[in-house]
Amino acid sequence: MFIELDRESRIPLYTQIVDQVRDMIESGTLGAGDRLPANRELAKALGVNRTTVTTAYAELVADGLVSSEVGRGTFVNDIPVKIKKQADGARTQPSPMPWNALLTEQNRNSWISGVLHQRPGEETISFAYSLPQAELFPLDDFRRSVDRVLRKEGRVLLQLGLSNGYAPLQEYLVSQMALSGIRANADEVLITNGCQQSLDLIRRILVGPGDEIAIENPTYPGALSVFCGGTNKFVSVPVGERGMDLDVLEDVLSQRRIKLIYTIPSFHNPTGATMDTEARRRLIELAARHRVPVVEDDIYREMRYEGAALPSLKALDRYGLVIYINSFSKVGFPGLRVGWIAAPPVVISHLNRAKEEIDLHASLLTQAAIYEFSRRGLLAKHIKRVKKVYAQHRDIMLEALERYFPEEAAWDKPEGGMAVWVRLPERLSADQILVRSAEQGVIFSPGHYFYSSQPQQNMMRLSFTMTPPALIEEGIKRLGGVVKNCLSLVKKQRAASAADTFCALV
């Protein structure tokens, strides 16, 4: 059995484990019956973590694709579920197509296929995900919300639309920016299928073959697939506890011909550091005199917790060169997929063509839906109400860090946001902690997933939003201990080496 592994990809290695032999039951390369090498065996040919090589096992148990009996070994099963057999019970052929080596790099280390398909079972404590809390969505209110409007007008709302949204939703947006400083028109704001579609369609009307464009790091690792893979080309400009390094920004600012400048000011994503007013001035005004745009994602905004709120870039802006980017997912549904772009004219009017080519328009029923639940208050009763829990959950979270994470270990304490971005010791790796706390019931963000290069392999996000405070401070907890067990073996065998060193010399 042919593993290869890739070391350098952001998708965990167990989870590459799994992926291949997946493919090669679904090929028929592996067949019912089949036994795969043992825990031991496969980890010391892939040169892994023997903990690698049986969480992946677990996985494909847990998939149905294969049977594990103590003492014998690992099994393909009988009934693969995701073999298709023909009418004659005959095993479906292989496809001839050499996928894998048609794909894309950018494809094959998709962060999405890295973490968000990575479901948490029923017994997992997640802190991977930066989302709402399940429990807190509104349900009745919002059903209210969606029978409303398909009385008041659903035959029109099932039909086509306009492609850059829902004319209501427009103006609502357009008088909640201008509550925060942002001064636009109806006809700066397209409606888009959130901030992923938002970001495409910046790329696509903005960044040409040859391009470069200026992108934070660590940050969101949705950017990173837009603006990062395959042959895009890109600058990466370290984020310090101000936000975007702008000292290194301008260096390359006067160095490059840089097309486009990516930032979250507000509780970035996932270092949690805002930046100041003095520093979002001084930004525009970069920008400004080398006349290079500035997409400003702001979707942390309203998760503030404490401090006084800012203005955001777009507020700031006096020239008209900042893209701002926003959506509901964070504040209220994210199933809904309803995010906005307010620009200048020009620039809407480039983006509405684009986004007709792709999905002509957003769902007016969810436009309407939203509209129609935000311009009765019961966004603001909701957002307030998440604030309050959310900042509950972070503040537990902060305070089981002290109590259970080693001393060498060392992070900030966010303003907002939906998450804590955690440095441990450089000697540690996340990866592997996380491949130990998985067997604890534990799972996490590992650092490098937010790196578009130079990836820090001793970071971690730990978001607190999705988790119930009882089940942050027991995760937290078994987390701590692990982290603990694996600095002290490394203690150890720095130690041993080191005596091994003196004994040499002596």
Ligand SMILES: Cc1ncc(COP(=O)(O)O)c(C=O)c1O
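Residue numbers count along the first chain shown, from 1. Remember, predicted model here, so these are calculated numbers, not experimental data. What we label the rigid core is the largest C-alpha set whose atoms superpose within 1.5 Å from one form to the other. Compared with the form predicted in complex with the named molecule:
The two forms, fitted on the rigid core, differ between these two forms by 2 Å or more at the CA of Thr29.
In the core-superposed comparison between these two forms, Asn39 has its Cα shifted by at least 2 Å. Core-superposed comparison between these two forms: the Cα of Val483 travels less than 2 Å.
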Given for the second form:
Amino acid sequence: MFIELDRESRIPLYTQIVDQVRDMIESGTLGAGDRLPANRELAKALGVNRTTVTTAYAELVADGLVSSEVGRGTFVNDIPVKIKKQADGARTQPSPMPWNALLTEQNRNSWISGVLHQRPGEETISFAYSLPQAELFPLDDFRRSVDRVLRKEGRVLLQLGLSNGYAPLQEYLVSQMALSGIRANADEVLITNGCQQSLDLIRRILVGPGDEIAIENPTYPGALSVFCGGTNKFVSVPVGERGMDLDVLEDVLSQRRIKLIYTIPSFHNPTGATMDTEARRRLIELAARHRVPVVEDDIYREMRYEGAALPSLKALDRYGLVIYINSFSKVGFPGLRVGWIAAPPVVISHLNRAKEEIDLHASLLTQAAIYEFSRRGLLAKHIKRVKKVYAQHRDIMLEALERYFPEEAAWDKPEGGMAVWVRLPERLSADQILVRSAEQGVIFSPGHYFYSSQPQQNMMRLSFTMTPPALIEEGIKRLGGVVKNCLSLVKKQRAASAADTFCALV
Ligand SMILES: Cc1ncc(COP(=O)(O)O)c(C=O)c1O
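In place of the form predicted on its own, the structure of the form predicted in complex with the named molecule is requested.
Following is the full complex, with the preceding chain placed first.
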């Protein structure tokens, strides 16, 4: 088994092992029943700590790709043929192409793929994804919306259209944004395939080689992939209880030529922090003074379970410097891939051109269906319903954390969003906890996924939306047990003043 590690990469070594083993399984290079090298053997061959390999194997087990049999080893599972990327021939004829060396730096350093590729087995209790609970999707209502638009204008919707978006949806978004104080005309709105694409489009038109951007640390891994991959330059600005640290940002703006600022002011992912109105105003003034555009990612705005809504940066912006992005992914259906950007016309027209180059336009049928669904009040009804459910999930998770987590762990109650950001005692590593909790059927996102620099290993993001209440309680109970065990081991080690890291645990 040939694995090549890139020690310069920001992708953790264990994730690189997971990705390469996964590729070998999916391409057929490793087949059902094949035995992976023993942890110790592979660790020695790669020159890494044994826990790195153990962590990687545990993730592959959690993904259902391999199984560990005590005393025998780790074996590739018989995965369905449909997920294999190539025909079986690939197994007997490995490609002579040096693909890894040919790929660009940008491609190799993907933060988001590390997150997206984890897929829990059916039995696993997952706190890993900030996604909607699929059981709540109103399938019949949505099907009727699709039927209606197809009947009404199917021939238009299935034909190639204009790149800026389906006009009725643009108008609808203009009216919705007006309700929250954002003034924009239809020519200031571009429909995209979700916030992820919006970020990519913004980078394409505004960030050139050598340009430096200011980004919250930690932040959404998809934004890290877009703005901080490869040779992109960036400055990390810490996030506190009130969101982005504006004192640090002020210093950064006065000392460096920053090309744009990216922020998630409401229910920040992963910390859950929300910037208050005063801080929002200060951010706008700072950006205006230094003439730096601000990309406001407002994807969690509607996911507020208590407290009054705060104005968006875009609503407070008197200077035309905010590029606002949002989507239907959190309020509704991430699989639809529909989002939008609101920005001054000159910015929209360049974004529009960039979008044409990439994919001409977003699916008209999908845009029309979500428009029909929204226009009929079904989206508002759906949001009302899911907010009630998610608020309950959050409260159950918070109660369970109080009951089952050690008192040395800390977290804030988020007023909205989809996750709780937990700080473990410093000597604990969330990666190591994940290895053990995965064995107990519970997974989550370790904090390091979210950092552009100086990753804090003791942070964990626990998403509460996807998992039904009974499983939330059970999952936190198991996870709390693992955390407590690890903590007492660390305390013992400390007492014996033996170890300086947490390696001995696995
Ligand atoms: C802050 C933030 N922005 C953007 C996205 C991706 O959004 P979309 O599905 O619209 O591409 C996510 C998804 O988790 C997110 O948390």
